[in-house]
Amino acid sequence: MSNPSLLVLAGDGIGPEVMAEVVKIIGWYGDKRGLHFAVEHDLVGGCAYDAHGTPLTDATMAKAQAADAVLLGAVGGPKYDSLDFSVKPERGLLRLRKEMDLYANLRPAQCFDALADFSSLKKDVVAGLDIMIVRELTSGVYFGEPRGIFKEGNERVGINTQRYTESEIARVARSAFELARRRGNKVCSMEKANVMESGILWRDVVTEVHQAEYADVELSHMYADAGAMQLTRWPKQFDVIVTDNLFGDLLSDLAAMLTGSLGMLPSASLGAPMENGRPKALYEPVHGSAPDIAGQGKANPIACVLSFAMALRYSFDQGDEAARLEKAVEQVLADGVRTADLLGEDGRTPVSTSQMGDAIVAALDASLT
């Protein structure tokens, strides 16, 4: 049987630096655990525009469709700000999400004990935090029509349309309920049913799916603005949060900072199962391309590493090996190894991007003894 395939799209800015550490870890799994992957590299984002005049070529899109999973670093940077909207680096990422139909974005927010002091909230509020936000990713206001900037009379009008179908809501709700069954068995659905018709439909459909298929899972509903407040008041009340594209974008970034650093947080975007039974999937860190530190060896690779751990769990049914990698990261942090973004005021010297990767590999080695 052929090895599972991984398409690596390192992207722009710090993307290639953090992805190099993931490739190092992929190699470790082949050498030490017999988990071999067929890895192919290609371009996305600004580097693809520089090479081909488009942020994602049709050939790369075809490779992504065929791969068992896609690993992405980051895209964008100020040098591309003046490009036409249609060819901005981010359009490559949006095309991947849309054409692969990656409708469920999984954004964990986990606070490692060693980093609890880095949160802007009190330690007792965030210590041990482990929640999952499931964001609908391929519909809603980012994709709805009509959209654009139009002239009405003597002024311009910007229009974006919030649009959801029953089936789009139902499938992301099922993803959330399935995840909850493997976690704390609790889902909170967030929308704005008090002021938006799409919110009313969202609440109705999530309730219908729950009653018909997942009555064993505890379901609650909350307005998204109230949910933002509750995430900062007592985030550990939640297990799985499911919400739409716009609110999910906002709430997941809010939850990210509860943990202390965007450089720590992975994500998975999952779609329908392929012929081999695996879901179409793209894994990427939450952070951006950070062009201000690109090429300096300062980037924290942990979010990208943990994104690969999610790939092990959700695309390759290697939950034990995913846990091994996550525990290795936790051990490295407990040992006090820090990139610059994780340093407090204790005067320690930060490690480089590659040194953090080496430390994680060493912890993986230690897990075998």
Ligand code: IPM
Contents of the next structure:
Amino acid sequence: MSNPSLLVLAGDGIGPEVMAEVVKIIGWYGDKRGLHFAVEHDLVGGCAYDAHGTPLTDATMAKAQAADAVLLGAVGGPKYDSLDFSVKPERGLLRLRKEMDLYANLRPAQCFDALADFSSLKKDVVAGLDIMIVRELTSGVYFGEPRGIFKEGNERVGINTQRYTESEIARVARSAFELARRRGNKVCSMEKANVMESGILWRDVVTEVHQAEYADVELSHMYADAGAMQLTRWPKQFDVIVTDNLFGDLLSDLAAMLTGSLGMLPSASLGAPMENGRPKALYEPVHGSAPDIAGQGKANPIACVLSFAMALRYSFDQGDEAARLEKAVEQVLADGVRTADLLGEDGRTPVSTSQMGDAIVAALDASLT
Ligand code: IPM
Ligand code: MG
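Would you generate the structure of this protein in the form predicted in complex with this ligand, following the form predicted on its own above?
Following is the full complex, with the preceding chain placed first.
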């Protein structure tokens, strides 16, 4: 059988720097674990716009559709702020999500012991935190029609539409319940059923799927604003949170900061199974392109590295190897290795992006002895 294929789209800003460390680790798995991947690199976002006048070419889209998994770095930057909306870097990412139909976005927020002091919340609130946000990724206000800026009389009006079908809600709810069964067996669904019809339907459909198929899982509902409040008050009350595209975007940034740094959090975006049984999948860090520190070797590659660990687990059935990589990251942090984002004002010298990658590779080596 041929090696599984990975399409690597490093993108803009710190994307290429953090992805370079992942490429080292992919090489390590080939050399040391006999896990070989056929890796191909291509462009997405601003760099694709610079080269081709579009943030994602049809050829790259076709490669993504055919790959066993896509690894993405980050897109965007101030250089592209004035571009027409239709060719902005983010449109490339949104096209990948939509056309690959990656409806379930898994965003774990885990607090590493070594970093518990670094959170802006008290240590006992975050120590041992391990929650999973499942964000619907291909519908809702991100894609609903009508949308646009229109003229109404003598002023402009900006319109976006929150739209969800029953089947869109049901499939992401199933993803959340399935995950919960393998974790703490609890799902909290978040919407705004107090003000939005789409929220009422969301709550109804999640409840129906629960009763029909997952009655063994504990289900609760929360308004998304109260959910944000509860996430900062006592985040450990949650196991799996399932929510829509926009609320999921907000809540996952919030949850990320509970863990100390946005530079730590990976994500997996999963769709329906392909012919080979693997889900359509794209893996990317939750953080953005961080243009302010791009090109300086300061970025934390851990979110991107942990995204590859998610690829090992969810695309390639290598749960043990994923755990090995996660352990290596934990070890490096326990040893006190820190990129600048994990230091704040504490006076220690941070390591560079590539030194962090090397430390993780060394910890992987050590895991074999
Ligand atoms: C994310 C990002 C994206 C989003 C942007 C870059 C389009 O914030 O993945 O959370 O809003 O979904
Ligand atoms: Mg976001």
